[in-house]
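Just the one chain here, laid out as structure tokens, in the form predicted on its own.
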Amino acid sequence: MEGPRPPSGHEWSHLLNFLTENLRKGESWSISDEYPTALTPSNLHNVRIMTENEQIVSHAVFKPLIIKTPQIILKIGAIGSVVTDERYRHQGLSREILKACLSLAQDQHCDFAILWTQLFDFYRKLGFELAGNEMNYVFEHDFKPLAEGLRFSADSRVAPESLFRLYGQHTINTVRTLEEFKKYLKIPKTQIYTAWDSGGQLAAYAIEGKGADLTDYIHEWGGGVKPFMSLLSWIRKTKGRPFTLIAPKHSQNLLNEIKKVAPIEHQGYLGMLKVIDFDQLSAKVKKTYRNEGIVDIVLERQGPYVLFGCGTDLITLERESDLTQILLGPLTPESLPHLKPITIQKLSKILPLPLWLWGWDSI
């Protein structure tokens, strides 16, 4: 057995034709057309495989993603397409090959790993954990559009340069150019919704479908927030049957018209997360607070644990996995326990971070 060890330029064929056959076998477009800035040969450095016989039997793909928020600046690494010829599987290959993908993670200084998926207990015995927050609202009912004197089209022949100005208006998004963006426009089965002004100015849009992945789901999108649920509206009554949008915890004003027509909503997780670069990290979520004009928070390692709160006012964590979920949510700092109220206040003045990845950056 050789490897984890990234592919050579030759080998490409061989790598896509392996993952089509263990993920994708059946459809017609190859899974690199999915993942179009990850399974790309500018990227093979951050493939990893291990072979026998010169025949590819593991793989697993890293990509790292810068995040911007208005407090933090945070380097995610993406990990996806762990997958293991069914012949070599339960021979702990996935987990060397996972833990290749780490490697990369730490050498390239991302702040956490993370990855989508089932096996949550496979995963927590690398140290991740379900974290971050992630909302679910299905439209079953039609309803009345928020804007007037819009025009709608699920015509695909966008101009990307449109899409990337309002993309680009998110407070929280993936560092992105306008190529990556053009690359993810093309990916096989993906449904473009826009609404245009009166003067034909994009006014917002919504991206459905991704590949063999999230048909009937929203999850990329973009606008104001009356001409977006106007959007909302026709593609309820275009479609004629339920959807759901995927959108983040933070967008409140979003979220409270949502809940007028939706009401029904599935709060879940952004995704299993694993920290990286503790020290890092911590300067970081120091340095945010000092911004907020507070110097007394404490997050630091002392021996397996983590001391965090605030000056003398502290938790003890016993696993690093304990911080992702205080750190991204889902918890708060109203449930840490035995915490001052001063404390919690101050916590709360940054905590949960607002970490959000769109559907197009799942890998």
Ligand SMILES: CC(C)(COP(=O)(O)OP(=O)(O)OC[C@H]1O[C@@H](n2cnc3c(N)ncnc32)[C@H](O)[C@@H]1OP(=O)(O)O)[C@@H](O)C(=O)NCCC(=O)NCCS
The other form holds:
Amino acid sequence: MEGPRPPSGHEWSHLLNFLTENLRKGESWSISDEYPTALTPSNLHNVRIMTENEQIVSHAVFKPLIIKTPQIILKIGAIGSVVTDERYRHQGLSREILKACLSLAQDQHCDFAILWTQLFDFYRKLGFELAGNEMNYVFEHDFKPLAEGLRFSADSRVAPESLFRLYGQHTINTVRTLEEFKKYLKIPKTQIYTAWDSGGQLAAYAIEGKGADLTDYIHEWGGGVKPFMSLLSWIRKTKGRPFTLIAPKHSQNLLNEIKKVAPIEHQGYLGMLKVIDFDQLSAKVKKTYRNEGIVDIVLERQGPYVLFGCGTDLITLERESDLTQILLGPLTPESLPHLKPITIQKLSKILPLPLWLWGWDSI
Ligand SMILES: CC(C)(COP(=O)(O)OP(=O)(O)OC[C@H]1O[C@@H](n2cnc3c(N)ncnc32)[C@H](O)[C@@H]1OP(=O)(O)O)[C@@H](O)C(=O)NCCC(=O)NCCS
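Given the form predicted on its own above, produce the structure of the same protein in the form predicted in complex with this ligand.
Zooming out: every chain and molecule, the one shown earlier first.
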């Protein structure tokens, strides 16, 4: 057995065949079209494989993402397409590959690693924990638009620059280039919906579907609350069947409007996350508090434990993975036991950090 190692350039087509055979059998497109910024030759250095007799038997891909939030910039390492050939499972190959991906995350100074999975216990053994917030709303029925005078379209021929401009207005987003944005727009099974104002300017957009995933899910969108709600109203009427919107918890103005017309709300997790560079993360969190005038935050390791709180009012966390749910939610400072009200008030100034990844970022 050889690896984990990055594939060489001449193994690229072999790798795509392995992934298609194991993860996308029967689909008409290449899996690299679905993950155009991760499964691409320019990210080969972040791919890890194991081979036997020159055949690929196990794989995972890593992609670092920079997430801007109003208070903090986080570097998150996304891990995806984790797969082992059926004949080679239960030998610890994926575990080895994942550890190699976590080293990449460490070497590239990520604060957290993230992945999306149903195999919670498998990844818990590697220190991942479900964390962060993600809201889902099912649009069961037609509803009235919030704004008048807009024109709607389901035509995919939209200038990427216009969509990219609205994407850039989100308070929390991943740093993307226009070139990356253009590649995402070409993902198979992507439906683009747009709303245009009377001056011909793009007022809102919504993206539904992503290759084999997210059919009938709107996972990326942009624009003001009123035009976007009006676009959703038009999509509901045009589709003639329910769809689901995936939204961040911090979009409070939007969520308030959505709840009026789509009362079925499901609160889930952003993904499975793991702290990668504790010292770097601790320094960033303390700096963010200092910017808010709070100078006595304690976030440090003590032996196998993590100490967290203000001044001498501290709690002891037994595992670093407990910290993930405190920093990113769904836990809130009020839910932490034994802390004084003044400490809870201070911690609540920035926690939980409103981390969000849009649908195209999941790999
Ligand atoms: C999930 C998947 C990637 C795991 O691959 P794998 O190489 O078998 O993974 P590992 O061998 O590292 O671990 C699998 C299990 O075998 C166990 N194992 C590891 N080494 C072992 C050994 N020497 N003997 C027996 N069992 C072993 C692990 O503890 C783990 O147990 P768990 O499932 O109870 O947690 C594989 O089943 C797969 O490709 N599934 C289809 C694609 C998929 O679902 N991918 C996940 C997307 S997030």
